[in-house]
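Given as structure tokens, the chain that follows is alone and in the form predicted on its own.
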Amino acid sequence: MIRINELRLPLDHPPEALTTAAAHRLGIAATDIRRLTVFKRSHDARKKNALMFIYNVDVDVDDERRVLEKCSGDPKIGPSPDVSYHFVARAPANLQTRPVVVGFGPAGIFAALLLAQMGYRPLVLERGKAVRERTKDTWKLWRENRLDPESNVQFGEGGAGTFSDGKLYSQVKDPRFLGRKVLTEFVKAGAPEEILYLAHPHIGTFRLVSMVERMRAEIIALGGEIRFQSRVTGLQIEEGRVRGVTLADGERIAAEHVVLALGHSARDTFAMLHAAGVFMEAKAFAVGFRIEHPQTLIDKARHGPNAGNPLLGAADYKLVHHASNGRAVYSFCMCPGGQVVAATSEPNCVVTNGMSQYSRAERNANAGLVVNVTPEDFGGTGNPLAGIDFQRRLEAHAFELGGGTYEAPGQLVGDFLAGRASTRLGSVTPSYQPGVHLTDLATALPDFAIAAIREAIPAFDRQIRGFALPDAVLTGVETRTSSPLRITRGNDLQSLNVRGLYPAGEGAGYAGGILSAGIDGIRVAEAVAQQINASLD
């Protein structure tokens, strides 16, 4: 196969135009192309009156060697790379113990799936409930103000990414195309095949639920075991090596290889690991608000006269501003046509996040507007858990600002920029459930964050006209952008000071989204398999 990069065609091109363009680029007749597959499709929106699709395609042609030699001077043409996944190990016939995976979010799912596919029959321990039960519990908070601390947006089968936009793209380096393995498994589990080629693929919550169930079924069919409502409360360590885990009900499970695929909100587990002496360190993360605009405003600003074109879908954005006080303000987890959701996992705290369904058909666009914070800001230079305390203080204060009922504190952008409390909504109706309590958000974040966001919003308005819409709504607080600590590991992906312990995914500080967490889960599963086999040689 031959890879052709950056074929540009207008939005309204007919289907046959892609084959014609590929043949022209290769200098051959269209009839010489036996098969054409789209590897990636994006669009260039810089010229709003002339938006273009950009394709990377793989083509099967007659006499491939001759065509490649003829095109050797074109840097955008070459042999198609092998993007298929190749297992690095297989379980030996004399396997005596099974690896344990703690947590069943994206990293845990893919660690368990890969271990199961290689024959290692993993045992998965998930503190929350199965995804459909978990969904019911989550809706109880959104509709009835009833929080289950063990079953919510953060905890349960599928992890925090289940209640999100379902974004499946990442900026991590991926020379082995492990991301392709993640996407392929998702398609096998029921995701639309378009996620394999769209530049910014997403799935949405409803589809993720059924996909997670199918992946769970495959792990079980391959000999794995998944236990829900099984919270790990202790780690058995002897002479610097993990020997097992202890559950909340007192059960002890022997294990020589433990994957820690914790979510970024597993605060009690972080404290337990710290008390057990597992090496960890505070890391930077970000805090801020959610901002909501009419989706039509974002569509018009991003797509111009092509706004509403079904080929483009709801428009998104990615923004960053370097404020004069030295802070970076950036958009986070932008959800086109979505809603702002309650994402706390602790009583008497308010946390916001964004979520979209596959259709992205809701009236509002929302995104986090967040500001970077460092260990120096929250006293984390000598205390790995200091970031958790910092988050918790902001979340508890947001609960108070919201009226103490899990309503979120909110403010209109115009009032926020003017420094006055909001008393009534304008043209934008906020989507957050259980509801928004209008107030003044000036005390919801540290002063440096408030100043940076106030400076950033007008700057973003110069990039997206209408971003500073006075009636746009800010909702607080967004604090769970990433893990506030890192459970540091070495080149062999094991904990620096506990052999057999494999920190993985977002909670361990090694991923930032569904795709990157899945990739990390695969890498850790490979490391576990290779270590098990080496120990049996």
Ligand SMILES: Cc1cc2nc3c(=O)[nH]c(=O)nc-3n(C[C@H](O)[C@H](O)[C@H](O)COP(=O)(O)OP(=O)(O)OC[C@H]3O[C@@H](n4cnc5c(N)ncnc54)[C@H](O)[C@@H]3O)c2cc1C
Second form
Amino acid sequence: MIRINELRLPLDHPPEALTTAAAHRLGIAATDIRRLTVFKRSHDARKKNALMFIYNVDVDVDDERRVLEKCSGDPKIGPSPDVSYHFVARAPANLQTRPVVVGFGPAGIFAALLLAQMGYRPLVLERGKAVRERTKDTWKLWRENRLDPESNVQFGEGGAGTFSDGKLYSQVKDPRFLGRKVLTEFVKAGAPEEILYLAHPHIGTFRLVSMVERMRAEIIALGGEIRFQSRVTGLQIEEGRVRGVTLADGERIAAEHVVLALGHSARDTFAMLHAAGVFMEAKAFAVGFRIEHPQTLIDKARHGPNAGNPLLGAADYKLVHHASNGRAVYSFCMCPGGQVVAATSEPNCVVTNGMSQYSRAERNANAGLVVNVTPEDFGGTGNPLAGIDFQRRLEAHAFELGGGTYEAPGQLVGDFLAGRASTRLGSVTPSYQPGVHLTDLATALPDFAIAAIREAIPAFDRQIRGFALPDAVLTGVETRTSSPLRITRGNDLQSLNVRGLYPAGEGAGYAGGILSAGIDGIRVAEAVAQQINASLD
Ligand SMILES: Cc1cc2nc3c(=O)[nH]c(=O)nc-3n(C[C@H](O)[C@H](O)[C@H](O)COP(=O)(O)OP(=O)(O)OC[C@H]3O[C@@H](n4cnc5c(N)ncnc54)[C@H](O)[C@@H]3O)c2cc1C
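Please give the other form, namely the form predicted in complex with this ligand, since only the form predicted on its own has been shown so far.
Next comes the full complex, this chain leading.
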């Protein structure tokens, strides 16, 4: 196959135009192309009056070698790279102990799936419930102000991204195309095929639920086992080697290889690991608010006269501002046509995040507006758990500011910039459930973060006209942006000081999103498989 990069076509091009354009670039007749597959499609939004789709395609032609030779001077044409996944190990027939995977979010799912596909029959321990029961519990917080600390937006089958926009892109380096393996498995489990080629694919929350169930079924069919409501509360370590885990009900499970795919909200488990002597360190993350605008405002600013064109879908944005106090303010987890969700896992705390359905058809666009914080800001030098205390203080204060009922404290952008409390909503109705309590958010974050966000909003308005809309609504607090600590690992992906322990995914500080957590899960599964095989040699 031959890869042709950057074929540009107008938005409304007829389907056959792509083959014609590819043939033209290769200097051959369209009839010489036996098959064309789109590898990637993005759009160039810089010229709003002349938006173009940009394609990278793979074509199958007669006499490929001759065509490649003829095009050798064109840097955008070359042989298609092999993006298929190749297993690095196979389980031996005399496999003695099964690897244990703690946590069944994207990192744990892909670690378990790959181990199962390689024949290692993993045992998965997940503290939350199976995804459908979990969904009901999550709705209880949103509709009835009732939180289940073990079954919520953060905990349960599917992990933190289950109630999300399901954005599937990442900036991690991926020379082995492991992201492609993640996307291919998602398609097998029911995701739309377009996620394989769209530059910014997303799945939406409804489909994620059934996809997670199908991936669970595959792991079980391959000899794996998944236990829900099985919280790991202890780790047996002997002479620097993991020997097993203990569950909350006291059961002990012997294990020589344990993947820790805990997510960023497993605060009790982090404390347990710290007390057990597992090396970890505080790391930087970000805190801020969610901002909601009418989606039509964002569409107009981003797509100009093409706003509302179904080929483009609801517009997104990505913004960064370097504030004069040295802080970076950036948009985080932007959800076009979505809703703001209550994302706490601890009682008497309020945390915001965002999600969308596949259609992205809700009235508002939302995004986190967050400011970087470093261990120096929260006393994290020498105390790996200090970031958790810092998050918890902000979340508990947000609970109070919101009236103590799990409503989120909120403020209109105009009032926030003017430094006065909000008393009534304007044209934007916030989507956060169970509700928004209008107040003054000035004390919801450290002063430096408030100052940086006050400076950033007008700066963002220069990039997206209307971003500083006085009626736009801020809710808070957005604190679970990434893990506040890292469970540091070495080159063999094992903990720095406990052999057989494999920290993985976002909670361990090695991923920041569904795709990168899935990729990390694959890498860790490979490391586990290779270690098991090496130990049997
Ligand atoms: C509302 C929301 C929207 C999001 N939207 C997106 C998005 O659109 N795109 C994107 O890329 N990312 C999104 N994210 C972030 C994404 O979900 C995470 O980056 C990703 O889920 C991290 O995967 P993980 O497997 O490392 O951890 P998690 O998904 O957090 O999974 C960890 C699992 O471990 C379990 N666990 C924890 N402790 C224990 C224990 N002691 N014993 C047993 N089990 C345990 C938890 O119950 C959980 O199921 C969103 C997050 C949220 C909350």
